[in-house]
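Shown here is one chain on its own, the form predicted on its own, set out as structure tokens.
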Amino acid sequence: MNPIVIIGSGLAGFNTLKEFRKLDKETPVVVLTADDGRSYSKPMLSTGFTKQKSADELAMANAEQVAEQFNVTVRTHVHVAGIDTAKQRVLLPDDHLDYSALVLALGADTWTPPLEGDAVGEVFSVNDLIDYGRFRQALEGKKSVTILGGGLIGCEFANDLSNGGFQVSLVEPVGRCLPMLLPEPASAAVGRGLEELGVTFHFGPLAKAVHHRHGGPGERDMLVTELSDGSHIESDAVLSAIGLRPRIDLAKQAGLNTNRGILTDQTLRTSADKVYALGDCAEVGGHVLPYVLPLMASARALAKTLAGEVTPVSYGVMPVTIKTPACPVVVCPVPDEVEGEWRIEENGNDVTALFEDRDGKLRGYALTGEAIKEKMKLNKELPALMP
């Protein structure tokens, strides 16, 4: 019998495996991963400096331990060359692997802005445990970091690095924190919380270039980030946290239907028979949700389908907790197609922002500071995202 093949060993791939093994202990499973196959929780990558954890300390298990615990074959550092959906075959550079079902848990790529300068190759992004390890090593003995991007990842790292003792400068062209997720008063609260930690904001300009500045005798070499308004920021390191793009190239080349992500129906099936997708790479019923709750719901549903009980995933209320303890945030993003307006109450950094549609019904919220305690009550008022 051909195995179930899972491409990707991040949260999506690993949780699908874990949930499947609760239902089926014996069907052969092969995990193909481009990295070293360690099991870890990606959300923990932006808490590592606060907790003073190395990459090894954030890992929960290595590939050998995963293989033994879940009765699975884990093949590390594998480059998948292609997928032949007609033959139900994964193509490897010098080999192939036939599958009974294929799970694409490919994740997303970080997006780096088009920068100039002789230090562009030294701009970091942190998208997995190996990236985190490299970034942490590079900051040994260093004091300052410039972060490009004030969205979820940028703000979480600004908080985490500040807690770790670094001086943080953050560049955000839109002009406020978390501009895609929060209304302005909630953004302002997060900004104040991070400023109290010592974060310096550069709102408005874009980063244009990153250059080396070689220090004189007794001085450290620095990186200089040049902004579009002509100003410059000196720091020991630069971290790009602009955003993520679903990894869809492998699926496109295999002829699968893609849009922003790999298109699936509610059972997570792609346009090819026996091929499924979930997590950051997938667009499920029109939704691209690079967050933990929808990923876990998808893993549980797909595990049942792989075990023989076809199960559509349902997305209930999907709040997102943003790890900025300087000003805690919980947001339930408003669906793209919903029109309406924000109703906002604020008391210092405690902001309750409720988004009501044209009929006055609650369709999303953003809570900061002490207002996050309202989350459970509000969740009961919201409709399911995808029943």
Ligand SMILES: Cc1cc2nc3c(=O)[nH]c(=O)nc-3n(C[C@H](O)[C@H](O)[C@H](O)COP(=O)(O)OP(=O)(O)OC[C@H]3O[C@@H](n4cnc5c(N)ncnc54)[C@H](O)[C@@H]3O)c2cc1C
The other form holds:
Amino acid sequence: MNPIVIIGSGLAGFNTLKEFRKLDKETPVVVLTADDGRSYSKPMLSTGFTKQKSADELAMANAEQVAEQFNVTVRTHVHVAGIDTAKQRVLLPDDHLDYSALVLALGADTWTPPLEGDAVGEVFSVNDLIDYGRFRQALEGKKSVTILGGGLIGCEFANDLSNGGFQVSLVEPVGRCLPMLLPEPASAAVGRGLEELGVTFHFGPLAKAVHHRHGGPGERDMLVTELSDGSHIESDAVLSAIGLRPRIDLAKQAGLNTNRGILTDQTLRTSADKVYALGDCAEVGGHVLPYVLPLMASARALAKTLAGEVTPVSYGVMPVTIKTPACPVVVCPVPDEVEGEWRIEENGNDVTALFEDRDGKLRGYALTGEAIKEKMKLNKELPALMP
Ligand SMILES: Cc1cc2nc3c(=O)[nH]c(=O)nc-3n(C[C@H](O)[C@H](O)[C@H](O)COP(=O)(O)OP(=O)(O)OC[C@H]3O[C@@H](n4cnc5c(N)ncnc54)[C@H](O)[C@@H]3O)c2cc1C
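Return one more block: the form predicted in complex with this ligand, after the form predicted on its own shown previously.
Up next: the whole complex, starting with the chain shown before.
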């Protein structure tokens, strides 16, 4: 019997494996991964400087340990080059592998803006454990970091690197923190919290270029980030946290339907027979939700389907906790199609922002500071995202 093949060893791939093994101990499973196959919790990457954890310390198990624990084959450093859905076959660089079912848990690519300058190659992004290890190593003995992007990842790293003793500058063209997730007063509260930690904001301009500045005798070499308003920031390192794009190319080349992500129905099934997708690469019933809660719900449902009981995933209320302890944030993002307005109460950095639709029903919220205590109560009032 051909194995179930899972491509990807992130939280989506490994949680599908874990949930499946609770139901079926024997069916052969092969995990293929472009990285080293270590099991880790990605959200921990933006708390590593606070907790002073190396990449090795954040890893929970290596590929061999995962293989043994779950009775599977894990093939590391394998980049899947294609999928032949008619033959139910995965194409590897010098080989192929036939599957009985295929799970795409491919994650998302980081997006770096089109920068100029002779130091562009030194701009970091941190989207997996290997990136984190390299970034940490590069910062050894260094003092300052410029972060490009003030979204979830940018703000979390701003808080974490400040806690780790670095001087942080953050560039955000939209002009406030977490602009895609929070209304203005909640953004302002997060901005004040981070400023109190020492973060310097450059709101408004775009980053245009990153150059080397070679220090004179007794001086450190620095990187200079040039902004579109003509100003410059000097720092030891630059971290890009501009955004993520679901990895859809492999699916697209194989003829699967894609949009923002790999399109699936509520049972995580793509447009090809026996091919499923979940996690950051997937657009499930119209939702692209690059967070842990949705992928855990998807992994549980998909495991049942793979074990023979076709099971749709339900998305209940999906709050996201943003790890900015300088000003804690919990947000339940408003679904794209919902129209309405924010009702906002603020008291210093404690902001309660409730998004109500045209019928006055709660459809999302953003809470900062002490107001995050309202989370449980509000979760009960919200409708499920995808019942
Ligand atoms: C710094 C940071 C902090 C975060 N914090 C939070 C948080 O607090 N709360 C929250 O809900 N979410 C958070 N997120 C988001 C969350 O971590 C992700 O949604 C989740 O980890 C995605 O898991 P995944 O398995 O879909 O993707 P990934 O972890 O990216 O895994 C993708 C896998 O696919 C493999 N792969 C891709 N293409 C190929 C190929 N062609 N061949 C072989 N293998 C391939 C890769 O090697 C990798 O193993 C955070 C993200 C980051 C970056």
